[in-house]
Amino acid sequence: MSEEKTYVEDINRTIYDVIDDDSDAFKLEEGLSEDIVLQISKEKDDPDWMRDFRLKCLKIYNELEIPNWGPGVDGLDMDHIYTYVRPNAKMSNTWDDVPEEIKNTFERLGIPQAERTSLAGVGAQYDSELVYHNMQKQVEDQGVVYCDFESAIKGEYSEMIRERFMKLLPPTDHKYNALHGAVWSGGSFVYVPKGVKVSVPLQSYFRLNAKGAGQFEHTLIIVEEGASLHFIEGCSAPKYNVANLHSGSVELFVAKNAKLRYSTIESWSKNMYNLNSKRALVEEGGRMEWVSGSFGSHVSYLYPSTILKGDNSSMEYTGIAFANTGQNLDTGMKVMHLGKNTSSVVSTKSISKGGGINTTRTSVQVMPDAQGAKSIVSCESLMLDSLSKSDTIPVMDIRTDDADVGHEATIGSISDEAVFYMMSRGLSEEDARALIVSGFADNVSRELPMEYAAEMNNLIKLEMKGTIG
């Protein structure tokens, strides 16, 4: 008797695609109930108000209905969704520590020498729960905080956190930040003190191993006055027949004059509903940059937001999408210019093929005490065939005269003549195709470190591998 088929045959993302056993692993049963949100939080040994809170979630998403601005969900089912998978390891700070056949699948991601080579801390997720987690002595030594979300609520940063957590994201904002808010589980916590420069960056990476389950880490980053801080997020999992989701919440606070850079590039597997949600809030002169790569996934809600509370406060957002055969990505970013003398420049670009559809939205708004604020939007679409799809939406709130407010976009095709040009010289027309597509998404990789810049132009060759004119 043949065996049951759970991968399902795509691209070679074999790095990526690796299914780990995880007979051993300890899950809750499917669905979502106050039963479940209880075992959860006892898992996680809450505090009561976390406690509390869950439950509160679970009431909003219970009465909120399911978001109808984007693409539909209609394959995702929570009653068939594992909320809570905790493999069968204990966090780590030391690599040697942690199980074998989790190391294997971080060794082939590359975490382990990213850490040695580029990164001043690590922190590891595996399903629901983080198993390594590690941070620079001379980074420490500066009194930079990097830990584990649940140690974090129970330490010495418990009260601060309990000010801000969910705060940028209330549970109230959609379905599915409440359903964050009832089961999150993983994250890290960052706290960068005033004036404290970290000269290289800080990754978090995102590992959704089991089938038909789900990924709710919370990220919180704090980065006082004067302070700076590059933050990288990695995410991939394997690819099964049946829907997993990923519906984690990243909360940023950047001080007066302090700057932070949250960089992502996401390699989800194209069963995978992607319901994220990021928010940053920057006060007087700070800056906001984001830098963003999607790839895979099935569905995507992904809309880095940034409040420009304080004035002369700044943001830059650098986004890149590609959707290839059965995927709808919904992606874009808003900014609310709040301050003074606010500015913000934002780059988007979408790659569409084999039917792929891609939804750009940017939503700017400036309030009527942001006098003095500037905004620039440009979206560029490269479509690769007749069968996809690829829309902008933009959206242009100005309540306030004394603004400078722009927007454009452009769509267009690989030219035959650049393809010819290149294939006189030696290249094939598929190697042609998928350099200029790498050409075309330059900008997003010039803003990465050199390690993710070429992770993001592998993943841009791989989608393009099998492309024709």
Second form
Amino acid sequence: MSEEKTYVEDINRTIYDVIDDDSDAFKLEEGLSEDIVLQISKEKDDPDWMRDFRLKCLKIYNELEIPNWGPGVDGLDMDHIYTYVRPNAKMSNTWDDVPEEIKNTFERLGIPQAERTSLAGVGAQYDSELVYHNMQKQVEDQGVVYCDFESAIKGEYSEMIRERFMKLLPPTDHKYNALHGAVWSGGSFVYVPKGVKVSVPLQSYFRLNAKGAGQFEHTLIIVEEGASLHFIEGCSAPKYNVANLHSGSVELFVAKNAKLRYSTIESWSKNMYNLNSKRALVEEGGRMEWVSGSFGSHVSYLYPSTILKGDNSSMEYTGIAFANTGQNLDTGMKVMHLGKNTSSVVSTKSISKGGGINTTRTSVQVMPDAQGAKSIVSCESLMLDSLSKSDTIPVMDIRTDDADVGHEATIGSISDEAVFYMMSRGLSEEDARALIVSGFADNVSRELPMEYAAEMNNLIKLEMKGTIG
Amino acid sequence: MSQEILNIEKLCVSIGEKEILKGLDLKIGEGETHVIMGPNGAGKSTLGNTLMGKEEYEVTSGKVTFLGEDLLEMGTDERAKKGLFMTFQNPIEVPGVRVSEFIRNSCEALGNKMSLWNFKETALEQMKVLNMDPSYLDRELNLGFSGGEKKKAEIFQLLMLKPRLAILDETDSGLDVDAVRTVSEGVRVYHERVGGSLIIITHSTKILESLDVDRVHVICDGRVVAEGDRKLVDEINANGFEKYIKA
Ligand SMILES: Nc1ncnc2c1ncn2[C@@H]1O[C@H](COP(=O)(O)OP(=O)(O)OP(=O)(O)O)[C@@H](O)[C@H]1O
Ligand SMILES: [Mg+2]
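Having seen the form predicted alone, could you give me the form predicted in complex with its partner chain?
Everything in the complex follows now, all chains and molecules, and the chain you saw is the first one.
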């Protein structure tokens, strides 16, 4: 990534906060109605089944209640959300074709640079549509498919997608899944054929620029038998004084003995409602790894879940959430052990500052046939002051008699002794505290590729400076 | 005396209600090596912590001038930036923060910004002096270090940060014979290469073997009760502090 992002002194929220002019973008009117859903469907030239599916989802959306157990979403008024904003750009596979202003935004975020140095493929979505999608030739030659969702749904893999689209995350699951089903747009489709190991990560970056807009990208990844992939998801938006909404949907299929790592660094602006859903289905001997850093948003509901369906399948979840002033982050993870000898290892960390609220929910289910299941969950919270709140809510539902399940939760604060020690070596109090907090997040940054670890450390430094609110 | 670097006049320090330093005087010249001895609880670490600006140590009266400026007006990080350094009797463990990351940040804060490559080269050179394995660079700061390893890591920082004045608080205690020799060598190298001044708080003589000592101060009950040259160390080792405690 660019120098300015990896050097600690040059931290600058403006990387994320620059607002592009969107006057030449095409917007559907705000709100949610059958008419709007039909217009989106027409814009996207949906196959019939998809149009019908959207309408069905809208109906479900209208029938379902707003969740009554998490942070309030009163500030989110669907009547004032633009569900579809098409940038004035056609999707391209060269950055030269991307309009200057949009290209500059992605340059600032370091995407083209990262693509040159450390990624095998990149997708870049701007508001509701992809503006860039490209993959290295050698990866393409291995038979890997990585493309925008709209092309995928009409192309060679249409049947495969139709069989799976919103089957892992059905619209009936919760209201925002239904919303997603009705108005989804953009996202990526990835298919890794049997035995193919993609050694360099693919990345999709989601940038929401338009004021008061929603982003509803759909990501569907299939990793076939014995194959492996690392997929990175990045997201950000500039700050507005009205609510923006992100309700993406990520469905992951990990076949027999396949391996998928899904890494996310999320730095939404703090007017964002991030009501996101992610789920993975893992077959025999397969392995799912989640790495998740949640830094932005006003309200988040985010619990990546994993179904360990096949025997000997496994998952590992490493996540961190930073809630600063005005943020209420409800995060965590869920795992369901269905197969025999399945295992899950979970480490969540939360940092709360300036009145920020973190709630960490973990749910471990061991179903009756899942003999020999093992699960270990550790939740650590760091409180930076007494204004902030942090809560851990573990749920365990064990239906076998030989499960080996552990849970531990700790809560701590920064020790004055450590701050004094660091200051005696020249660090300012602020830098000392930031370094201690980065240390707390170290197990997460170690799981990320170097550039992303650097970005995460920058985000931590930014939050510690409190320059954004 | 050479150019004065530190001047402490009638320093009184309390922790809570309790007065620990009771009018302490001390002068250190540029490049000099001073030794401070004294019974347990005499206030030696208190002096170090006060000079470094630790919160709970309240200066009730007296004056401290460091390089011509009022030290007591400065925050801890400013003091470090001015060139003051102290090794801790019990360096704290900071999980997740790598030794290299911490020291590189410190060097940078003190105005010595290095490229990663440059830093590594410099660090490895200093570690060699201290017989430290390069793998320490990637360990979490002081975490799970043995007592001796912690002390070595402190001297490693001394060599990397090159302060004008270093206070070594019992850097030699709890070390085996070889480690004392190594640490002593590290201090000698610092003194020779950087030419900085030293205040060595110690209960033993082994660390002093390879160093030229300019002055020895004995602290009892928060005051300097005796001063002398190197011979004073031997005298105390032979006869203890009894004579001073009575005085
Ligand atoms: N944070 C503190 N709170 C309360 N009392 C303290 C604190 N720090 C030091 N003291 C007290 O101040 C006195 C001097 O302690 P100090 O650590 O300075 O002694 P010292 O000369 O370094 O002793 P030693 O040789 O054992 O290291 C002791 O009585 C000690 O109990
Ligand atoms: Mg002491």
